[in-house]
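Coming up is one lone chain in structure tokens, specifically the form predicted on its own.
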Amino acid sequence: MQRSSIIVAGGSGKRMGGPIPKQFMLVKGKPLLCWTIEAFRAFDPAMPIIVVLPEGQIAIWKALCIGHGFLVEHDVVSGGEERFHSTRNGLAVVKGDGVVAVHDGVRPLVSKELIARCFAAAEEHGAAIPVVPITSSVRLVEGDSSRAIDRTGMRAVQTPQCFQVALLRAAFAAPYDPAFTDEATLVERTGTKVHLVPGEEKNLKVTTPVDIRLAEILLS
């Protein structure tokens, strides 16, 4: 079955405390986004990779690729106002059917094994996402009060989220809804059951300066 990947990289870097978008911040000497693309290329040397970036960042990214000698083949697509629109723009250039993975551009530590699990599960079940147990205590805040929630049945969702292309296209035919939080939420609304696969603790989403330092350690 044909496979393809959409890597969505629309961060602004605000939580990093600087003007550089987090996907462009250097990790061990090269932009973080390079590591993410390389992870998918290592999984499948022939798989089409589509990178979605804000329109104003595309020229910067191309210059970074030249400056760092980054030659891994990939297509670049302009994103939209929200993640919904960015993913939809990436999906528009996916050719044929098969299965597509949607991955956060700032998750550079995704392993080949995790990518393989997600693709295989989506090929069998239609939709699959990686999840990990929540280990911290959780409280639900309601106005000025809060209450503890049993975390036993709760899971934190990661990417790549993988879907049969026809299912994802049907999901994105619906109008944008602010309640949309990820691709799985959208697909689930069509009546498709989303299959859960074991994620990986090291598959962190780089959001803060501490995450950058941790990623450098793990990539070593």
The other form holds:
There are 2 protein chains.
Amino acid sequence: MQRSSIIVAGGSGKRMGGPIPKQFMLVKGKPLLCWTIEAFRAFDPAMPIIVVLPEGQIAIWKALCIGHGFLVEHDVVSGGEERFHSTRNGLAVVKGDGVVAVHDGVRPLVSKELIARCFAAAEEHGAAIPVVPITSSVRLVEGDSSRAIDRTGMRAVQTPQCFQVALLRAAFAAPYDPAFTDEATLVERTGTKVHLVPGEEKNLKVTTPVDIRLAEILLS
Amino acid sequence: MQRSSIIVAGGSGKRMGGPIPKQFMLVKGKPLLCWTIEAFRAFDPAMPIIVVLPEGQIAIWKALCIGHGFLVEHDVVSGGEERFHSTRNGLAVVKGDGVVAVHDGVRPLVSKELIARCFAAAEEHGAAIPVVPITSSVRLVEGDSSRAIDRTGMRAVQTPQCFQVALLRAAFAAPYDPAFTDEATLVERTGTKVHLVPGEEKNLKVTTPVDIRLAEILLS
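Please give the corresponding structure for the form predicted in complex with another copy of the chain, as opposed to the form predicted on its own shown earlier.
Entire complex below, previous chain first.
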């Protein structure tokens, strides 16, 4: 089945406390986003990889690719206001049917094995996402009070979220809902059950300076 | 108000994949537990610090302290079968009233500021715990299906969990319930509302080899 990947890198870098968008932060001397693209290219040397970036960052990204001699083949499309719009813009350039992975640009540590697992599960089940157990105790804040909640059945969702292209297109035909959290939830609303596959502890979402340092270790 | 701290170090090291209990793993050349004790000693040079260890590890711990020239004052008591019993054993040797912190032995990165915040909030409110937002999407597994749940109000619980000693004693007078997850939940059952204070992203629970490497960086 034809495979494509959409790597969504829409972050403005606010949580990093600096002016550099987090997907451009240097990890071992190279922008974070390069590592993520390389992970997908390592999985499949020929698959289309569509990178979605805010319009205002595309020229910077191209300059960074030249500056770092980053030659891994990928397409770039302009993102939208929210993650929803960015994924939709990426999906608009996916050709044909088959399956598509939607991945966070700031998850550079995804393994080839995990990408393969998610694609295979989406081919079989229509929609598949990686999840990991939640290891800390969890409380739910309700007004000015809170209560412990059972974490046993709870799972933290990672990416790549993989879908049969036709299903994802049908899901994104819906109008934008501010309650959008991830692609899986959107697909689910069209009646498709989302299959869960085991994620990876090390597949972290790099969103803080501490994460950057951890990513550097894990990529060593 | 009199302050005491109980540091619970009951892990057997199974998740580390090795025979060394995780609290004894070396971080920058020194057992993890030493770092945690030092964090509390740095907060208060005189406060009683009670370290709870499995009976079979106490002799090893004393040998490690000698071997590493670790002279930071603390008491050691023998733990029980589960976390519940270990905390209860530690609490049994807390003198007087005042407030007590219960802390994971494998959270060496707790700051003085966080310890201070938790103690102060417990002095005012009776029970206080540090929490951090949950940043990933969350799903709830139900049978062979799952559904997205709203993470907005959800918080991951850290330690130190701080309590007025009388409240914690009253809570631990209850018989052991296998559903025990943390001290806060137990105290809550006696009718005391648990106050939430902002935790720290870097206050990680060191439970995997990756965490050890991250802790080494953060302690540098």
